[in-house]
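To begin, one chain is listed below as structure tokens, in the form predicted alone.
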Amino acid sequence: MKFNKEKLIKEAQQILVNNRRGKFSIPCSKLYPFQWNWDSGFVSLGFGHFNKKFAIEELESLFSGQWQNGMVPHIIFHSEKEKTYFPNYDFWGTEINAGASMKPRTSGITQPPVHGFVLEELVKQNPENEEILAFAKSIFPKIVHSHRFLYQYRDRDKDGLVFIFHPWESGRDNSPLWDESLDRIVIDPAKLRPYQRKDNTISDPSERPTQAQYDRYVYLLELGRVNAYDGPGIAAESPFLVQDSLINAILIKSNQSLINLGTQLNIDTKEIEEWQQQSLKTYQEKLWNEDLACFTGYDLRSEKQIKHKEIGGISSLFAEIPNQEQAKKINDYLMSLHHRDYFICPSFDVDSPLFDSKRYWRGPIWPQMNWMVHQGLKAYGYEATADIVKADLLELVSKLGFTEYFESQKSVVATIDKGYGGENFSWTASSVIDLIYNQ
């Protein structure tokens, strides 16, 4: 299919300009009014190709939520007047942490750690503008202490994996992945906090996490305000602790970016590459399933890989950890999907009955997953492969818009005229892009 470039250029653009709010981009209006985490270094990623103050502005904000630990929140509460999302900041209670950010406020845990690699892509983008390279050195130590975050409080093992404790914080809310650490939990609605979720009168709820699972999520929520959301009673009484392939993946990717902006901008690193060094060995020891062809996820609860094929363990390929032979069995699988049809790459294994093409990360394509799978698909030399990501996502934001995420069944792609999920969404747009820049 080919695709009117610059229109979706000028489209995407528009979009990103149109979710400004101030020094700070929202996901899209309505669904997701407030800066969220990783979303927002997507956005800097795409505004660094047509305005650098936005870019810059962009991460600016989302590190005024820091915490004094080194979290960089999953949510930015800019406005505390705006109440039409579950949960607020003051559900959260995150004052009941000392080190918490009050101005702005937000939420009590964290997302997959983006900042590393986007910092060193907006370098590229502009490798000689003073102003970039200012940013990069003011944002740099910032970096570094969300990632020692992670590493302080979130290696429970001291093996070099880190884990989370709520879905919410590995990005992918509602992916099977979790089903079986989320069952553990049994709910006594007598003692849950009463809570009233917006999400899904806004969104299909055929598209959105069930109402269990919801009432799972503001569980966890809870444990982790009890435990002021970095206290040891977290790793201790926590029934969901996962050493997640992603937000570990993306943690490895962004330490080796400080790595190389360090080399650049002349600034020791040695800390990031200690942390670097047990990271990927431990990713790789323990990880791996070779029965899957694929890395996992890894559940501290009951010691055991979480033996699913998904997004996440092929999103490995981005940090570069596979060996030549893991990545030549990744890339298989991916055109193995292509011949039968499917647009690529979906987020969970089409052959699991788990398989949800429609409900969000149970089986849709997500545009900034694609982007990270391009990127790493080149990095390992599978051109055509990396071009076939490229051009399906393209084609479905051509037919069905700049939405959050898309079906990946190319039969029922046939059938519809409009995406998942929020529409307008700015990652979609930065994703598009970057994408196009990047030919």
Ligand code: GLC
Contents of the next structure:
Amino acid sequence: MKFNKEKLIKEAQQILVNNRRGKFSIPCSKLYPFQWNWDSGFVSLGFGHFNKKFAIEELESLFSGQWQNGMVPHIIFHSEKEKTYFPNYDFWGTEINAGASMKPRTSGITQPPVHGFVLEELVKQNPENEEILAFAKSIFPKIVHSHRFLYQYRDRDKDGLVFIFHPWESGRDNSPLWDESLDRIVIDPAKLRPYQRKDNTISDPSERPTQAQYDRYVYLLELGRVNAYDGPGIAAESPFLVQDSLINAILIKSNQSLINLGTQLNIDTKEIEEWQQQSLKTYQEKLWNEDLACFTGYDLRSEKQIKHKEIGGISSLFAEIPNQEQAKKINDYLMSLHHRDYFICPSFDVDSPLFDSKRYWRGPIWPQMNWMVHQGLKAYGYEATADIVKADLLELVSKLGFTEYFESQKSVVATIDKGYGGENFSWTASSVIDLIYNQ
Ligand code: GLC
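What does the same protein look like in the form predicted together with the named molecule, given that the last one was the form predicted alone?
And the full complex, kicking off with our chain again.
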């Protein structure tokens, strides 16, 4: 398919500009009215190509909500008046932690630490730009501190892999990966704090997480809150305790970016190098599953791998974690899906009974994941597959709009004219801009 690249870029830039609210951006209007952690990393990457000031302000706004312990929260509630989102800042009640940001208010959990690699990309896009270099130097220690948070508070066994205690921290809210852990949670309706969700009144409920899942999200939020969001009680008590393949791959990628940048900017990176060595080693040893021919997450409660083939394990390519043989297996898998008439990369194993082509992280294609997998495939020299991953996303966006996520079955795409979830989505726009600029 031929794309009108100029038109796509123009539309994408307009979306990013329209989604700005003051000095930060929202993922899209209505559904997500605040600043989201990893979304804003991608937003900054997109702005880097055409508005450096906005790229810088995006990350500065995000880090204005960083906690003293280093955590960058998954949502920054820049406005306390906006009431259309649940759970809002008052439900999170982060004042329970003395080092939490109170201005702006925030949530109490984190998301994939993309900012290290985003910063490296910004510097690569603008190698001579004084403003970007000065910004890189000023934000560098804050990003390191956010990694320090993960290693200090989330590496229970000191093996280099960090845990999450809430599915939202993985960025893949309702992936089937979490089903087993969530099933462990017994909800006592009398004890669950009463709440009213908003997402399913704004978006099609059939594309959103179920009510049973939502009760469990609220249960885990509460467990975090009573433990001040960083207390040892979390690792001790949480029924959901996972070393996720994606968050750890992104951490490793960002560690490497910080090490590269440190050399360039003359900043000492010894601490990061030590983290990196151990993380890489444990990721390789603990998360590879030969039967699946992919990396997996690890459930720290049951002490076993979470055996599903999905986009988190595939994203290990982006951090250059797989050896050549493993990378080949992942590449072969993606090509097999392509030959079976799927757009790639679906977020979950299309052959699993748990696959759901419409429901959020249980199957659809996510633009920013394609962006990462594209980079990873290129790093291993799988140019042809990388080109397909890029072309598939551009085709989906051209046909179905800049939506949040997309159908993967070509037979279904032929019958629809709109993508899934929110419209005019920021990371969709950014991924398109960067994929087109970075030929
Ligand atoms: C959903 C996604 C998450 C994203 C957020 C805002 O919760 O699962 O990854 O950050 O929306 O776009």
